[in-house]
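One chain follows as structure tokens, the form predicted alone.
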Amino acid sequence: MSTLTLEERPLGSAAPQRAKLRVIDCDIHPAMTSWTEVHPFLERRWVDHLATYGSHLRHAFSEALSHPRMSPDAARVDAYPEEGGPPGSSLKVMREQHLDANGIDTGVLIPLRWNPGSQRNLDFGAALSNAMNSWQAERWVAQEKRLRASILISQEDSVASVREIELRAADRRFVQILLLPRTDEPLGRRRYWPIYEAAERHNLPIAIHVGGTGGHPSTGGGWPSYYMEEHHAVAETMQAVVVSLVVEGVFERYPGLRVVIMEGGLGWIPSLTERLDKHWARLRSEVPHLTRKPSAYISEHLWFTTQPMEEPERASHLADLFDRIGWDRLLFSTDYPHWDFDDPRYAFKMPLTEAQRDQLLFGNAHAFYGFG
């Protein structure tokens, strides 16, 4: 698979807009140059633990595989800082290459590397989540006013997760709670409900971004052979997450909960919604806790980020997909600095009015996060 720089990517027939764009990017991936960046925010016990034992996940070598799988190297080749370190580790490069170049008003950080939510040692996972939250706040947000952070939690430990949410909820630098979908059990299961209760109580959305290492195969049929299969499997994972949240009754129990599905694609949403409604009409006696059809919960509680959206040859098909999902449910994201980054000037391969473009690039996220 070739890795393309921004200049090399095929741009289709779309052209940049002359008017200045307002952009809120809901998916920017920061990285550490090394573990030592987090040391100032960890107790000495955990610094020693890192040096002696390192990370412990259920997928062996999941943080050491070569480009592009599960590695920060799944990035634009021009995103490596000159001073060394992985893509996303330099605020200077991020400013020059993305925030300034693309006129980003606000960028939401989604740290993925080091995976605190999937650590098998739950105490270490809780400590690492806390440290990485402080790292986001001090290393990134305090130095760049356009950035906002996501609350990382050790999601397999609901008590520690709620404690971390309570610690960060009043800090307006944090705008959402980050969950990774490949968990020990489906995310609708009751072991995770205390997290949703805390999110609803503090009016913080849940962001479910592709990732996690729960130890289960990435597809329903087992482990895939190719990176292409692995890359596509993220859409399958997100479908399973949505079904679990709806059918287990999470949204019935927490009617104020808002969830954004990040980097899971878009084309499957209408068909999944219609299929769930069909099954509910025939099997609703099994789930009496659902007082409405599944599509009602999905349309009220779920939002979706645009990257990586499908790019059909007919632009009208993409517009039809947006119509079926709801234009107000789409939040723009670039996935910077990854190789399939979406440039806000060229991302939508269809004609848009100024109002539609502003809604997708700015307005929806502005309303969703309550940016003032």
Second form
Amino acid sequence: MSTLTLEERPLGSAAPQRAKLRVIDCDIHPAMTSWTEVHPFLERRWVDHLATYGSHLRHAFSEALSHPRMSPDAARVDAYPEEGGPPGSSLKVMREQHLDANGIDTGVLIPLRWNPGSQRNLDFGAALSNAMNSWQAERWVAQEKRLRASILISQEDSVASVREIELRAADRRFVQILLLPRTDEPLGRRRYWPIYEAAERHNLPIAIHVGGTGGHPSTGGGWPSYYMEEHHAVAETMQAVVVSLVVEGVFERYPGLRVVIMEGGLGWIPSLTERLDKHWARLRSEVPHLTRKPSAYISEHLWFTTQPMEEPERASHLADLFDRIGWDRLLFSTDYPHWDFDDPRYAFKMPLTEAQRDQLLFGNAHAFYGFG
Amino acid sequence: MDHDPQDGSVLRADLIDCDLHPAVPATSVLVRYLDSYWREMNSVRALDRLNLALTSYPQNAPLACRPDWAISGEKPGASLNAMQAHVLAPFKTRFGILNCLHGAQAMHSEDMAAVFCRAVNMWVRDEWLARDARLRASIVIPAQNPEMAVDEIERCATDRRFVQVLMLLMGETTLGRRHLWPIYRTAERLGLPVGIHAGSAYRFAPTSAGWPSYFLEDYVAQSAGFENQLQSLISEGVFAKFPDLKVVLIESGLTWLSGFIWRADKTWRGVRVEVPWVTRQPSEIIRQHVRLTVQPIDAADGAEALQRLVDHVGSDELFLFSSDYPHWQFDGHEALPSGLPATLARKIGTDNPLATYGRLAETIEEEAAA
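Switching from the form predicted alone: structure of the form predicted together with the partner chain?
Full complex below, order starting with the chain above.
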């Protein structure tokens, strides 16, 4: 596995330094050039279904997101392959532009589009999850040793979800189970527990990445008008998911379960944790199944990816935030090839020691996933 | 007019409590404020027998009433005598602002909402404001229909003891939406801050992840709701359109504000072309237009949390004293955490509320001149 030497210029330092960065990127988005890429992995019935009915989700536009992004495909404009297709669809471009250029030791794939987990037709969702998992295995990880896959599941159907987990768990190239946070019900509710049981049994982490179309407005006060609001609101969705997992007692029931929250931001974690502790102390008679205070579950069972990195005006505030979350809970991610990509050299706008940098960019994820 | 030797402020007053909750003891007390049609409807439909308490505040939940403030057989907050004894006297409160949370704010019928909001405001005037000169009140409005809401604001505002417009955090749409702007235009014109109080009309799941199981989750989710509504007010351009408008976030939890500004400022830099009327970063807009009441302080160490927030936000002018009476947010007399520097305590307790509520400052000035 290659470890490239990258030029590194910490902000505020006059002389460029050269330092070796080892990087694990926990959030890379592969894309398909077209639906036909999954045809080989679908039964005829679903190929026809796809052609006739397409994706069927709980939002207004059949093909577009409910809040159009500020750039095409929410992508970096420099990430379009010359041979055509959307950003993230070409392994060659991904290698040149990202894996090689940014010295990525290991990259974890998070396929987002087509939302198999949110499909209203559960059988279609299950077939699509299965096909997209095979597609990840054959089209990506079989061809690029630096990449790992995530097990997609039709999360509203726990029976089908567990079936898919069982099918993939032995293949160690699949490193986690992917859930989307906007669901029919908050993810702590019991309909999802068979998924957690399977995850714990196979020692597979649960990754919860921004996304999903559960049909609920993206704020408790209704639908926002602007992408500026929608982009902010994904952090509040993650707060609700964390609270739900803790308060429903998921970690009481599955003490070996590990969860990584992806792309949900970091700034809210300390305040939410203290808020939950405070009000749990008042209202604990409502939730007697919790034997510990909420912060104990959060600090033991939850990890967080770093992109999009918070950018306080003062660097000391960022250090304070990391201190309060715990440096060992943070897993570096770039979100390649999306527009708000974080560059491993410049993402953390504060002074870091070499040890801290290595821990954030490499060590934490290495330990979390148990990469050999 | 006194001069404070500490900070040179020309205004002197004691503590100002920006969040007190009087409770309508029973719908029957409102009947005398209904017009003839609604009185007839009351006799036909027995509206006076409805318990219109909001789901957001279960009456017997530990949060709804501090145990040593509870009075057997009475709704928490229903007694003026109790409020006087429990908070106004011990805190030597100079002014207390009443925020009456009532089911009228969540009714589906706009007509019924308007008539009951009016009744609540009249009842607050007669049973609270008229009986204790320290008290002031927020105007409860039927935000379901902005035209009716404006009528109610204008009707109440002639009485200078109404110092704020009160809205529920989670109503029918996000709060920045333009159809609500007549409310903000009116509030700005009349010098009334808009207070947004925790709570939901439950038109939607209180979280974007769906309906939680427990009241604990609903309550914790309020702070996320405030984040969303603040982002809505900023994004839609409310503060660009109404440059003199102040918004007070009440019972919001406030420690989330650090993370909010870090995320919101960065997001704005990335996507501001979508909202070209937002010409300043959100943190600047917040410092100018947004205030927060302090209880509950969601931290193990409230003094440390407040000072950290002041540092993160870059201002000590955002926070307003509140007891959140009779909700159980603190014990003893720790409404402001001990260990706060005196200058910050004074800002929070007096200076910031006076700077926020023009009608309070006006009263102080009139008294000083008299």
